[in-house]
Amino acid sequence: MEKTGIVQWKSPSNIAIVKYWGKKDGQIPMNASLSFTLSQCITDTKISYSAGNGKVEFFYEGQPKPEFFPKVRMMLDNLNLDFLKDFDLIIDSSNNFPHSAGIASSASAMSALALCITDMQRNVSNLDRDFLSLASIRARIGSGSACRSVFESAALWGKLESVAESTDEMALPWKSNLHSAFSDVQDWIFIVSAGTKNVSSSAGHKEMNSHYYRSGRIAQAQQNMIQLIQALKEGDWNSFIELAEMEALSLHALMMSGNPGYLLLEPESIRLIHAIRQLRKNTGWPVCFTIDAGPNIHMLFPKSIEEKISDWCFTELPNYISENRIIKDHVGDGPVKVQ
């Protein structure tokens, strides 16, 4: 059994097409969700461990970050892993994209942490189940959407009657269920604001417990999941576009119609939505938008039209190019262990 060591993982964010919004106790989702795993929006987490009594230190980009530590500590406490009591941990984490701006930074952060903890257990003790499945379960404890980030390309999370093996406990890898038309989806993220959003996702999830449209949202998400699974299987971009944009707008409609209601979209967010829809109308290209819980706009399209999209951006949105406010991401291979 190792008494001292280092484990390090880089884990990506993900972009949900059918959104997870609202949860029950134990980080159980109110509805099933399905996401693409990204490749460029990464959290890099390293844990240095040594024999001790459970002390934990946390650093973000090499500096103490007291406001992040409670969530890390809560995740570790809720995992309730006996082997951690015999070690002291120094956790050092960094992002290559803005945190708390609505690009699912908690998904990449908590999946990276879960992968490190599970890898550490593999070194110092033993694992009683598949590595990635166990990491997905643990990532969910830290942040619900994080359980999807441990799998490459795409992941489904939440119990769905039409998918027998689906569960609220962890995500399922979904790459094998994607038509080749969705194997190289590009996700260009327009950074409307890199600042911290004024209402956290945790607060938004909590609001769904008493939301007037709660039952309607559950029914909508279930139906959209069935249709999205079919569209992804058949390579149907037209249906995918309709579902992706419906889900994005429904998510923000739930925020606006809550009690109290709130807005995360900015005027510039709306301008980008109109621009993307107009582009599709004018050209017939398979391009659409989705949005996470923030103001930034994700533009999705197949790689085959990337050059055309790039030319359009230079013409119609030059400030995003000149100010380096586009993250050019795409469906990726999932987390990577740093040797």
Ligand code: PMV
Second form
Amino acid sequence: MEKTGIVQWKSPSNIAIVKYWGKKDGQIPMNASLSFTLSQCITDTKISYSAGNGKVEFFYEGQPKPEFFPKVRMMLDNLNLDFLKDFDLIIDSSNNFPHSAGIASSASAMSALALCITDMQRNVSNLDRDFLSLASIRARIGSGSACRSVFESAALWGKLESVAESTDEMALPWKSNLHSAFSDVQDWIFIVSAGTKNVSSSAGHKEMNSHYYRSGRIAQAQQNMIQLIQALKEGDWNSFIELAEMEALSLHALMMSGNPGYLLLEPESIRLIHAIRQLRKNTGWPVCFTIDAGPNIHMLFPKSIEEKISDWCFTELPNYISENRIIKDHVGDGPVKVQ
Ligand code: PMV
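Switching conditions: you have the form predicted alone, so give me the form predicted together with the named molecule.
The complete assembly is shown below, putting the previous chain first.
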């Protein structure tokens, strides 16, 4: 077994269609969720390990980053892995997109870290389960939504009666349940604001514990999951659009109606929502929006209309947002091991 080594993974963000919002102790979700795995918004993490006694150093983009360290430390502590106690770690991480801007940077960051830790375990000890399942469980401990990022294309996380093998513990790969109409979904992200959010997702999850609409939300998410699974299987873009937009607006409605209520959407976000709905109405194209816990708007559509969408962006979007604030992402192949 190796005593020194390097493991490195690039892991993407994901965008939930049915949103995970609210959790119980141990990062157990209040409701099941389903997401597309992206490909352009990536965290690249490298762990250099050597025999030692559990010391951890963390660098972000080559510099020490004390404000990110507690989350990393907490994840490693919560994993409580015996083999880690005999090693010192140097963790080097970088993102190719703005963190804390509602592009689920925690999903790519925590999944990359979980993949590295699991890979390291494979080198220095042994794995008692399938590699990706273990990585998904560990990513969940770091950040709930991260457990879905370890699988290519799409992933389902959380117990759902109608999906026998589903569990709160980890995500399941969902690629084989997608109709070909959903094999090449594009996600163009309009960066309304790349600043740090003023209310974190953790605070938002917490508010769901005593939220007035808690039980209604659980019922809504369950029903939306069942319908989304069906729409994805049948290649039904109309139902998909209805569900994606309902979920996005419900997520933000829950934030607004919590105690204290808060608002992450900006005037530009609202203008973009109207523009996308107007575009769909005028053209009949299968295009819709979804939104994460932030002000940025994700525009979803199949690759077949990419050129038309591009033309629309060129002529219409300068009224809303500048070209350099669009990240052109798409459903992707999942994490990649470097080297
Ligand atoms: O994984 P967290 O704790 O950052 O929560 C993310 C929750 C949403 O992004 C808003 C929804 C989701 O399912 O990804």
